[in-house]
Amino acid sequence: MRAAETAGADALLLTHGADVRYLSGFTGSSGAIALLGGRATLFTDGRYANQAKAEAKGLRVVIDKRPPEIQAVEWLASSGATQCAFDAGITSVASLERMKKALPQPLRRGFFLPTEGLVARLRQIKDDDEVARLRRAAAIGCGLFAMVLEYVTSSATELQVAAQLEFMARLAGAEAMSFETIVAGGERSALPHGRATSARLPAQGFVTLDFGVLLDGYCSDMTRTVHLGRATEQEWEVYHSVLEAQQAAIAAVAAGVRCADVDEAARSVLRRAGLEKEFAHSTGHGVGLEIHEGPRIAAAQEQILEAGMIITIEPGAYLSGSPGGSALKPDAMAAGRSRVASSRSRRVHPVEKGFGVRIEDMLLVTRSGCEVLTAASSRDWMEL
C-alpha cells in the first residue's frame, strides 16, 4: 500500500491472480483485492466461498455473484476512496471501462491511476518459504530429466516423450506443468520454442527438452540438450560454446550485479565463438508464482540483482541449415573431442541441416554469488 500512496493514490486494486495469491494466499481463479486505509478485502464469487475463507486468513472476504473487480470498485467508491492505483500492464482496456462504469458518474474521471508492477516487484524477492517451495519444484525437475532419458530414442515422437515426462511429473507430485513442455529434435531443435509435435526423434541429432513443474503454486524451469547418435565436430563445438557461455553467466551472478552484465558474460563467449547472431533471446528471467517474472536478464537491463531473487540462466545457439554448408574449420576439427577447446578457436560455419542447443538452470541469487537449484541434473555432454 505504501507504493500506491507514493504514486499518489489512497487505494489499490489487484486483479492479477499471482498478485492476489501472493498477498492473500487465495488460490481461486476469480478474485480481486482492494486496499484502503489499512483495510484489505478479498472479493470473489460463491464457487470459492469456503476456499477463500480458509486460505485468505487475515483478510475480510466478500462473496457476491458479480465479477470480483466490480465488487471491489463499488466498495472502494462507497468507502470514500478518491483515487485508486491499478496495474495498467495487466488490466485490459475493456476491463478498465467496465470498472469505470461501476463508479458513480462524478468519480469516473481521474479515479483510476495507472501504475505497473507494484506487487510484481515485491514478488521478485523470495522469502525462505518461497525459496523452499522453488527448491522442491526444481528438484522434481532434475529427477524427471534423469528418468525421461530412457524414452529419448529415435523410435519415439516428441509428443510421446513429452507425455511420458508429464505423466512422471504428476506421479512425482506436481500440480501441473508450469508451461507447455518443449521437446524438439533434429532440425526442430533450432526452434527456440519448438513445442512437442508428432515428429519422430532423429537417429542422429540434438534433442532439446525444456520443461518445468508447478508445485505448491511455484514454478520450476530447466532445459537440457542431448544428442542421439554420433555427433559432428560442429555440433560438439556449438554445445560446448553454449555450455561455456552459461557457466560464464552463472559465475557473474551475485547481488549488486547489473542484469545486463550477466547477459553480456554469456553473450561475449558466444560472440568469440561466432555464435552471437544465433543467440536471439535474453539470457534469463525471474521465476516464482509465474514462469516468467522479473528481473529480465538481457542486454540494456539496468536492474540490479538482489539476494533472494530466483532467476534462470539459459543461453542458446540456433543454426539454420543451408544446402552445401560446411562443417568446422580444419584447425578446430583438429582440436578433436579430447578437450574443450578455447572459445576463441571455435568458429561456426554454415551447416547442411539446422540444429539448436540450449542449456538452462535455475539460480538463487545470494550476497556473494548464487546457488544453482538444478545442479543435481548434469549439463555434461550426452550422446545417447
Given for the second form:
2 protein chains.
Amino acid sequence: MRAAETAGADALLLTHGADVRYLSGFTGSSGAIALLGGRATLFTDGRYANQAKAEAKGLRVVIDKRPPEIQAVEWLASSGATQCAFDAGITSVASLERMKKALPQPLRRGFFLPTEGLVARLRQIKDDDEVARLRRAAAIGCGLFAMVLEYVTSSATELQVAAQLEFMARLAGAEAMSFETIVAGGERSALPHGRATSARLPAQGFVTLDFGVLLDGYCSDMTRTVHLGRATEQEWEVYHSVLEAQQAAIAAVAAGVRCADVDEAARSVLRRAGLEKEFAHSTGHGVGLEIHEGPRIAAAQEQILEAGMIITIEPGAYLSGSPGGSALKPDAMAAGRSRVASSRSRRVHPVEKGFGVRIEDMLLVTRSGCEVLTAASSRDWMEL
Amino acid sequence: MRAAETAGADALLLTHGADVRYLSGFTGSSGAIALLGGRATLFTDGRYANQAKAEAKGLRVVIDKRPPEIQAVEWLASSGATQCAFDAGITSVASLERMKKALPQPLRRGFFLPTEGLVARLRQIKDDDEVARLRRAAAIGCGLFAMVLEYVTSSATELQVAAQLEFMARLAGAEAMSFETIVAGGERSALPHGRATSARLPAQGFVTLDFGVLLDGYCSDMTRTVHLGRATEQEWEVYHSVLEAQQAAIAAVAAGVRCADVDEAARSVLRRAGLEKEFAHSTGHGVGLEIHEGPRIAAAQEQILEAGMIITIEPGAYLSGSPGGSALKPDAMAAGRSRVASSRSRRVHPVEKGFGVRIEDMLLVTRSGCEVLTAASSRDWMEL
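Can you return the structure of this protein in the form predicted in complex with another copy of the chain rather than the form predicted on its own?
Zooming out: every chain and molecule, the one shown earlier first.
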C-alpha cells in the first residue's frame, strides 16, 4: 500500500497471480486483491471458496461469480476510494475498459492510475521463508543433475534424458518444471534455448542441461554442460573461459554492487578470450515465484544488488559451425589461454561443427558477497 | 487481414504467441506480425534469426534488438498505414502506451483500433493439418491412460501416478503436458481442479485423471474417472449419471447447433438425476494451440458449432462430504435411476466422504455430428 501511496493513489488493485500469491498466500488461478485504508480484500470465484479461506489467512475473502477484478473495482468504488493504482504491464487494454465500465460514471475519469511492477519490486527481496523454499528447490536441482548423469550417454536422445530428469523431479515432489527443460547435445548445444528434442546425444561433444523445478510455488534454475567422449582443445578452452567468466561474476556479487558491473565481470573475461560475440545474452536474472524476475544482470543495468535478492549467474559461449573454418578469430585466440598451441595459425582449432557451453548457478545476495544455492553440484570439467 | 478490414483498419498487428504461430508457423517466444496491403512481415530478435527464417516461410522476416511490437509499429507508420487493429485482450496498457510513443506525433491519435480475438476466432476452425496433429495428440492421451492404469493402486500417491504418466508422455514425444496433470483420489476427486499431490490413493474410492499432452504445438485434453476397490451404489449411480450426461451432449454435437444446447443436453440429464448443483462448471471448450480456446460450451452461449471445430465435452458431478449426511436431496434421488433402492429415505446413500466424477472426450465437429478423437479410451465403469 505504501507503494500505491507513493504513486499518489489511495487504493491499489493487484491481479497478477504471482503478486496475489506473494501478498496473500492464495494460489488459485483467478483472484484479485484490493487494498484500501490499510485493509486488504481478496476477490475470487466459487471454485476457490474453501481454498481462498484456507490459504489467505488474515484477509477478508469475497466469493462471487463475476471476474475478480470487476468485483474489486465495484467494492473500491462503493467504499470511497478516489484513485486506484493498477499494474499497466499486467492489465490488458480490454480489461481496463471493463473495469472502467464497472465504475459509476462520475468516478471514471482519472480513477485508474497506471503503475508498473510495484509488487514485483518488493518480490525481488526474499524473506527467510522464501529463501528456505528457494534453497530447497535449488537443492533438488542439484540432486536431479547428479542422478540424471547416468542417462547422459550417446545411446540416449535429448528427450529421454529430459523425461528421466522430469520424472525424478516429480517423484521428488516438484509441482512441475519451472520452464521447458533444455537438453542440447552436440551442435545443438550452440543454441542458447535448445529445448530437448528427439535428437540423439553425440558420441563426442557437449551436452548442455538447463532446467529447474517448481517447488511449493518457487522456481529453481541451473545449467551444467558436460562432455561426451574426448574433447578437443578448443572445447576445453571455451569451457574454462565460460567457467572463469562465471566465477568472476559470482565473485563480483554483493549487496551494493551495480548489476551492470556483475555483468561486466563475466563479459570482460569472455572478451579477453575472444568470445565476446559468442556471449549474446545477459549474465543473469532474479528468480522466485516466477522463473524470470528482477533484477536483470545485464549491461547498462544501473540497479543495485540488495541482500536477500536471489539471482542466477549464467554466462555462455555459442560457436556456430562453419565447414573447415574456425569460429574464433586468430587474434582473439592469441589472447586466450596457454593450452592454445599455435595461436597464430588460422586453423589451430577449426570449428566444423558448432558447439556451446553455459554454466549457471543460483545464488543469494548477502551483505558481504553471496551464497551459491546450487553449490552442491560441481562445475568441474566433466568428460563422460 | 479481412478481419482487420471488417473492423475498419488498413493494418493489423498480432503479438499473441498462438496467433503468430497460427499465421506464420514461427514458434519463438517473442514475435509480432504486421499486415498491411496484403503483405505480412514477421518481426523478432537475434535469438530467433535462423529459426524465424526456417519456420516462417513466405513471410518477410525482420530481425532487430528492439521489442518486436515496436519494430512492427514503426514499420507500419513508415509504410503509410493510417489505422492499425490490435488485440486489446492481449495487449497490456503499458505496451499500448509504448507502441503509441513509437509513432510520429501526428499519427498517434486514433491510430490504434482495439479489437478482441480476431485471430482466435479463425483458430476455432481447424484445417486438415491441425486436425491431424490434434488427432495424434488425442491418440497419445488414450495410450497414456491405458499404460498408466497399472500404477493406479492404493499403494501409490497421486504424484507418483502423475509422474509416470508425464514420463511416458515425454518418451512418446510430447513437448510438455498441456496443463497441470490432475490426479485426484478419494475425497480429492470432489475438487474439479485437484492437481496431483503427495496424497496416497484410497483403498476404496474414485480416482479422477485429467491430463493432456502438447504435441507439435497442439494440445490434447481428456478425463477418465476409475474406482479403486468396491464402490457404493451411490458412486455407481453418480458415475452413470455423468456418463449419460456426457453421451447426451456428444449426441447433441453437430455443425449448426448452438453451444448452449449442447450444454443443456448434459445439464438436463444431471438435473433429472438431482445433480444439477453438483455440476458447477461448463460442459466444454475448444482446444488447439491453446488448451482453452473458443467456443465455450456453456449455458447462454449463443455461438453456433461449425464443422472443423475441436471441442471437449466434460460434464462432472462433485459431492462434498457431510458426516452422516447425504449430498443428494431425497426428492432429487426419487427422480434418479432404478438402482436407487429406497429413494424416500433421507439416508439411502449417506455421503460421509465427498467424491466426484468427470468424464471428458475431445471431438471433431462434423456436418452431420461429430467424431470422438479419444474414442480409443473406454468410458465404461472401471473397478480396479
